[in-house]
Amino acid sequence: MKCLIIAAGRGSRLRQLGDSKPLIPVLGVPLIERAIRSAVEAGADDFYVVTGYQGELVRGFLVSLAARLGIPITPFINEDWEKENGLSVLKAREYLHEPFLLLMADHLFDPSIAREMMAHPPDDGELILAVDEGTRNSLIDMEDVTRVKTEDDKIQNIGKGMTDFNGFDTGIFFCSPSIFEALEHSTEKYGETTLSGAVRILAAVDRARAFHTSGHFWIDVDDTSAFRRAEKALLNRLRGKSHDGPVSRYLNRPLSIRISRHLVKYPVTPNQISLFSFLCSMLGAGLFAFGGYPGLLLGGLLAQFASVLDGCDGEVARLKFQGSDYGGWFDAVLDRYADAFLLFGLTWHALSANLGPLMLFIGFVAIIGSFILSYTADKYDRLMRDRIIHSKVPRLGRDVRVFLIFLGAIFNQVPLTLTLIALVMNIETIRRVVICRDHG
């Protein structure tokens, strides 16, 4: 599937944040990149890249994004990109001989509206544009969006300031060739040159469908209040999960967004943010094992804090595009060191106030229920996700049992915690056991 990629104009209005508006990064990423590595997600995998203004900047960074992302961009340049965006698109068109996804380097949004659309490509001589219909989108500015008027699934009309209307351009086209000569014709006959006019010589003969797309995440960043709202809209993207528990959706993962909005900025991996949170982790179960209260309270703090940024190295993948099989396998096997050395730390601690024997037995059974629980985690999860989304009973899993440790540090309980850590989790491994039984 190709692509074209309009990145071309000034971007005056984010002057501020770049001198290049494509190379603009948000949240760490570069617009244009965010566009190119949004649609390889999709399912495109041949790049056409329009430049004009800063071409030659944008040009060697497109040369370098390809190398990384071992995919052809063809980078070329449009003269006249101080002129409408159908200009543009005109100048590809001795690349383009069949339908390609046609987008805006400026314009972020979910994957899985592009992939829909080429589930259903257009008919010879149409084209597809994304409507969204959700009129009260809070990502929209209405001064300057492109307004449509659609009827059951074909277009209408579209232009900017349009009183009917009951939808708004997405930017993201699945045309076929026919566009070339609907800007040619729209040019021609209007001495309109942009991609508004060819839709609507499209819509004049029935060839211009809308790919209804209300509810998925879009946004055109065109200035820099649009700017701040991408920025804000993305890092909401992360909340949520449908397997976070409780402390996790309440407490670990405000508090992990927020440090991953800094961390993007930084040359960090994933797996170094995993490996960090691992070395916090290990530090306190040091500090439970040396005993005493103040051992035992900064390994608390230091556990919980391993916690919340146990949930960065996540984010971080998701907002950078490095996320990876491996980089989850890795976090994973470490968090089960992890609890095997904080569960081991206190179970020392105990030992050391001379807490009897029984407490090494306590604390065996609360490492076995905490690893068998996190075994079970992911074919319990994957069979029950319905289930937990609509079930009252909140998920348990290691945010609490982390929480747990916390709680138990900072109050000088190390007995009742274990005990508690020891009940809760294997109670919890029983119930997902016989639920999974019960349901095939």
Second form
There are 2 protein chains.
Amino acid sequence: MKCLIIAAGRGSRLRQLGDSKPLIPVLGVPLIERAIRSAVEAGADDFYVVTGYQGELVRGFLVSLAARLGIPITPFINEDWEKENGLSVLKAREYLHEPFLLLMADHLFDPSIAREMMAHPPDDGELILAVDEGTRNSLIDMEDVTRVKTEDDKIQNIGKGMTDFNGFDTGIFFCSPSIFEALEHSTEKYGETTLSGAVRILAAVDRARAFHTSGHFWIDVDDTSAFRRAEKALLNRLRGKSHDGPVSRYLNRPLSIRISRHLVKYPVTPNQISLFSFLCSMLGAGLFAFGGYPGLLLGGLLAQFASVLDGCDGEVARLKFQGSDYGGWFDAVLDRYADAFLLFGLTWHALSANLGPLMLFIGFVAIIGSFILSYTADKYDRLMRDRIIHSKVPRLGRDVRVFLIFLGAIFNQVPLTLTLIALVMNIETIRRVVICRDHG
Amino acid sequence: MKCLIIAAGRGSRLRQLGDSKPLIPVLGVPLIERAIRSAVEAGADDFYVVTGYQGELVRGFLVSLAARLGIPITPFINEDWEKENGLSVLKAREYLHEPFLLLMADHLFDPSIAREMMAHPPDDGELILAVDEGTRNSLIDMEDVTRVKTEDDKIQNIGKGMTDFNGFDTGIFFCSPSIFEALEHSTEKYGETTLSGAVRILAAVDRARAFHTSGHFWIDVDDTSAFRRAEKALLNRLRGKSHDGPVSRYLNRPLSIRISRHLVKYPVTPNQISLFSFLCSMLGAGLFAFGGYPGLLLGGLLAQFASVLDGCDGEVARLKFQGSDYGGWFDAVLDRYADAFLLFGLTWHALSANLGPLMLFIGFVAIIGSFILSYTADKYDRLMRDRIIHSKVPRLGRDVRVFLIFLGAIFNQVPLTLTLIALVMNIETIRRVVICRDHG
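Go ahead and give the structure of the form predicted in complex with another copy of the chain, now that the form predicted alone is out.
Now the full complex is given, and it begins with the chain already shown.
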């Protein structure tokens, strides 16, 4: 699937953030790279980008991006970049003879919008525009947005000043090559060189269809206020991962998002974050074992800090399109080592205080229970998701475990903590085994 | 997909094993149940069974089987069961108006034969017969088998005494309803009431196709010698599971198959076997911890016995069609507890002998390494399979771990064993993490 991206405008309302709008980073990733990577996630694999203002700079970036992502990106030059965006679209005419995705470099969007659109290609000569009904969308700049009037899935009219409208232009198009004739026709007949002009031409002959996409994320990053809203929206999308446990949801995730927001600015990889979090846990475990109460206190704080950081690797991966199966798995393996060493550190601490062999047994049971709970998590989570079982029991996972360790350490209640973890983790394992037997 | 099964004959050559041939159990499962469950695995879901000799007994069994499996099974009566099998097929005529699978109750077969056949339905009026070229099949009774002459995928001739042949009738047919006319035609014109007669009629008009299936398991259980070969073949099919480790392959599996062969005769479920194996391990762990050297010796033997038994649950499940995702997972969870308790028992034994805190640390590292190795096994095995990486490193899993524990216990080398397990399991984990990074 080919994809045309318009990246020719100057974006003067964003100039305080950078001179070349497509290259302005939003949470560590330039706008044009976000557009291309979102389109790749949606299924596009051959890119044509129209550049204009500061075109040389943008084209240089695109060449390196193409090499980095291993996908073809063909840049064009639109000398008339100061005029309307329809002219930029016309520049790519000779390369696009089949339906193609058309995006704006300064729009961020949820790739699922484009993916769902692409599942239903345009009929012969048709243009499809993703239209947001906007009733639930606070990200729209009502002053500036292009308005759309639809009836069912037919576009009736489109334009900026319209008063009779029921949706908004998201800047995501799925076009037949007929768009080019429509642009020429609009230019010649009405002197109108905008994309909207071409849409109106096609609407008049019933060839402009709306793809309703209410509720999905998209935003036109047109000024600094929109830029701030875009960053906030991207960060908010990191919350509420379905298998976040209670401690993660209410404590760790809000903190880790604040940290990730800064981390994205640096060239640190998610795996490096996982490794650093792991080392913090290991240091904490060592402090547990050898540090007396001061070590216990400091180790507890370190363990909880590592648990917060443990959310950042995934967040940075999602924000910077660096997610991988391997990364998630590597993180999980390190977490298992970290959990075991933290609990072993506590057990050692208890033994040093001469708490006897029973404590050793309890510590061992806490370690094995924690481990088996992680071992059963995959199957249990999948079952919960597939069967849509709404359990009243909060998800017991690493977030809860480390938080209990943290509390036990700072309040100097090691035997109680180990006993509690030993009981809770093993009872929860048995509960999962029973649930999986009954519902599997 | 409808399936017709012929279970009308007397099977006098098997009478020493049971009076009603379809009900004779092969490794715990009656022949007719094996045929039906194999067909279910292949994709059939609506059964018609022609009964004859001792029909009431067989029909009673089918009613209870239908309830047990939750699938429709319609039994018929062929009063002329002493005559040829073609008459039995004709009895089902009024129910079968679309292509259907036709099987013999006394043939065992690999469900994949029928599944692959069903992927290519017969053309209008065609009959398809699975034909084994037999070059690698020692299960064929050359005296008794029906021979087939094919040219490419066309059947030229079929019959028992033929000298010009290049394949064998497996008894697995995928028929159009045209089989019924062919049977009538064959009966009226030649007085030939066998299925082979009908196949010859269809072959004469180019409507009999061969589905070549060389290398897949099938056997006609016609006499006591074939019965013994069938049991042996089913047991042999349990070997060589791709992720069997070296100890499993050369020691545990040969032993467990011998045990499973007897276990299938009793109404013991795979999960009960898993649980019993688990209890043996736990008892072994207890003996390690509190029994001195005699306990160590006995515990080691128990642990290794439990490891052998640990193969039986899966084997019985496969032999008796009782496999389930839950069963495999339940077994894995119990194995994790068993592994941890065995290693903890050894650690406790070492501590009782006053071997100091270093031993505690080593025991802990052995436990965590074993655990993480199991935790990483899924992903690693999948990668190895998907990428078809042929590793020179033998698969390190539970079989090797328990065998090391067994050796360490009987030779009274606990510190050495724990150190070895701690090293090997953690080094192998790191190796897997690196391999998954490089190939993932």
